[in-house]
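Just one chain follows, in the form predicted on its own, and it is written as C-alpha cells.
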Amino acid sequence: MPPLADLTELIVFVLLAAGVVVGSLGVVLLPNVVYSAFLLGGVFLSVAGLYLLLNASFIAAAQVLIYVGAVNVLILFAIMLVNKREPMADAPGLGLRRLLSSGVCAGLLWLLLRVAYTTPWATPGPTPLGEDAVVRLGEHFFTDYLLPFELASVLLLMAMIGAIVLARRDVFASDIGTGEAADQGLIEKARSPLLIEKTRP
C-alpha cells in the first residue's frame, strides 16, 4: 500500500491528466469554437497543474498569466470579435482530410510513447535550484532565447491586430465590386431608445 502522499499525488496526476487528454479532443472535435476556446483554457490549466505537481511553481504560474491569461484570452476576444454567424460549408474532400490528419496524429502519439518508454530516464532528476531557479530562467530569456522570446510577443500582437481587421466592417448600401444592392439583412437597423418607444402614444 503506496503512503497516503504518493496516493494523492497519483490521483492528481491522473485527473489532470485526463482533463489534458479530454480537453484536447473536446477542442480537436466540438464543432463551437466558442466551446473549444474555454476547453483550451482547460487544458491549460491543466498543464499548469502538472508543473505544479513537477515542483515547477515558476513554470506553472507562466503558464497561467501567458496561456491562460494572455493567449487564450486573446483567441477568445477574435472568436467574439469576428461573430461569424453563417454556418461552415462542407470541404471538398473532408474525409480524406480527417483521416490523414487521424493519420498523423497516431503517428505522433505513437512516437511520443516509444520515446517515453525507451529513454533512459535519469531518475532521480538534478537537484532543484530553489530560488536562484528564476534568476537562471531570466538569464536564458535575455541571452540564449531573446529572439524567440521577441518573436512570440510580436506574433501575438499580429494575432490581435488581424482580428481586430476581421472585426472591421464597413456597412455600404451596394456591393463594391458589382454594384447589386447589399443584403439587408447584414446591415444593422437602426433602432429608437426604449424610452422614446414607451412614452410614445
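Between two forms, the rigid core is defined as the largest C-alpha subset superposing within 1.5 Å. Numbering follows the first chain given and starts at 1. Note that this is a predicted model, so its numbers are computed, not measured. First, how it differs from the form predicted together with the partner chain.
Relative to the superposed core, Y145 undergoes a C-alpha shift of no less than 2 Å between these two forms.
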Contents of the next structure:
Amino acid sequence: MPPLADLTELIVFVLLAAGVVVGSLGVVLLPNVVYSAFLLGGVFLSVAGLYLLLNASFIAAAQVLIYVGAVNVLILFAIMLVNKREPMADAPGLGLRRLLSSGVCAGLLWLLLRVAYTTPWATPGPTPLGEDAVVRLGEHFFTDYLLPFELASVLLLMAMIGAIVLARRDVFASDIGTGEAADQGLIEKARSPLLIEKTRP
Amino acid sequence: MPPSFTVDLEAGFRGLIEAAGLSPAASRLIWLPLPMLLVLVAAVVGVLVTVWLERKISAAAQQRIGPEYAGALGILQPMADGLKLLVKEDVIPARADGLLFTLGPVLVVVPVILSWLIVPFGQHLLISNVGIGIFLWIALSSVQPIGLLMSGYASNNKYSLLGGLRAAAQSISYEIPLALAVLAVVMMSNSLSTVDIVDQQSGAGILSWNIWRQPVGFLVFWICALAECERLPFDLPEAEEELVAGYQTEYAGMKFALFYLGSYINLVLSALLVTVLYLGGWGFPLPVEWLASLLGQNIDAPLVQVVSATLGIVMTVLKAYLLVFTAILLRWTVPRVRIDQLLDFGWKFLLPIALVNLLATAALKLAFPAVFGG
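Could you output the structure for the form predicted together with the partner chain, given that the previous block was the form predicted on its own?
Now the full complex is given, and it begins with the chain already shown.
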C-alpha cells in the first residue's frame, strides 16, 4: 500500500474516532434533547465510516440504513411530536444522580479499557473479504446463526404487536373508574357544527 | 492495445499521464476528482434541463406558452432562475435555530448527490462499481428525512414542522416497498452491483429487460420513487394549500435553492435508477452485438466500442428523460392525495403487493431458473 493511502486512512480514522467520542459526549451532556438526537445521528454515521474503513461496506450501509434511517428518524419523530421547547426542570437530588451516573460510566470505561489492554488481540486481523462479505453473511444467517436471526425477528414482531396494542385505544374501551364503555372513536364521531347554536337565539 | 478493447476512460487517462512521466500514485490522484466533477456537472445540467421541461410541459398542459424570451424556446430560463436564487438575500428568521437551519438543506442534498456514485452510463462509465451498489442508494436515501426534520424543526414555524414530520413519515413508509421491489430485481441478478444488474438484462435487447419479468415491481418502484421525491400526487410535505410550503416555508435564497436542486436531482436520479433496474440501463432495444455482426463489424474494434459506448450514454439519458417526462405530466394532471390516503396506500396496498411480488419472483426463480436468473 502506498504511504499516501496509509496517511489518508490514519487521518480519516482520527476524524471518525473524534466524531464518535465528541458526538456521544454531546448526546449525553447537551441540555437540548433535539441536539442530542441529531448528534446521535452523527455518531451513527461516524460508526458507519469506521466500518467502511474496515472494508465492511455492507455492514456500513446497513448501519446507515437501520440506525440513521430508521432508529434515529423515529427518535426525532417522537421528540418532535411532543415538541416542547422549554428547558426541562431540574429533578430533585440532581447532584447525587449525576455523581452516581458518572461513577457508573467511569467504572464501565475502566472495565472496557482493562478488557482492551489485557486481551491478546490477533493483529493484524483476518484479511477482509471485500465484496464476498454479503454472500458469507447470508450463508451464516441461514446456517449457524439461523436461531438468533429468527429469534430477533420474533422479538421485533412482539415489539410491533405491543406497539399496535398500545396505540389502538379501542382495546381499552371501558372507563377504568366507572367501568362503563368509553367512547374512544374521536376521529370517526360526527361533530356538531358550532355556529348553528350561536345563530339560533 | 489489448485484444478486447473496451471504453475504459480511467485506464486511458492514467496511461496518458503516466506516459508523460508521472508515477501511478500521482496519476490516480489526478484522476480521482475528475469523474466526480463530471457527474456533479451532469447532475446539475440534468436538473436545468428538467426545470426547463417542467416549465414547458406545465405550460402546454395549461395551454400557455411558458418561458420564451430567455434564449431560444426559453432554454436559458432555468439559468435565470438559478442566478436569481443565487443573488437573493439569505434570510435566517430571528427565532430560528441558525445552526440546524443551515445544516438541514445540506443534509438533504448531500446524500442525493452521493447516490450518483452508483449510476452507470456504460460498462466502465460510472464513478465506482461498488459491490453493494443499489443497497448504498437505499441506505443513503434514508438519511434524507433527517435533513427534512432538521429544517422543519429549526424554522420554528408550525407549517414547517408539520411539513418536516409529513416528509419523514412519507419517506419511511415508502422506503419499505421500494426496498422490496429492488430486492426482487437483486434476487434475479444475484448481485447488488448496478453494472451486474444491467448486464443481466442484456442479451436479447428489449425482450430481456426486467420490465417484462417484473411488471409489478416496476410499478411499485416508480410509485415509491415518486413518493420519495415528493412529486405530485405525493407532494404532501409541501402542499401549498395546507402548509404554505411545508419545511421550505422559511427558506430563501441559496438555501431554498438547495432544496429545489435536491428534489430535482433526486427526480433525475430516480428516473436513472428505474432505467438501470427495469429498462435495461445503457442497453439498446436491439442487441448491439447483433447489430455489429449485421453490419459486418468486429464488436471489439475500437471505433465500434466508442460508438456503442456513446449509444449507451444516449440510451440511458433518453430512457431516464422519458420517465422524467411521465413524472412531469403526472404532476400537472393528477390531484394530490390526502395524508391518510397516502399512508394507507403505502402500508396497506404497496407493501403487501411488493411482498407478494418478492415471493412470486423467488418461486419463479426456483421454477424457471433460465429465465429468472438461476
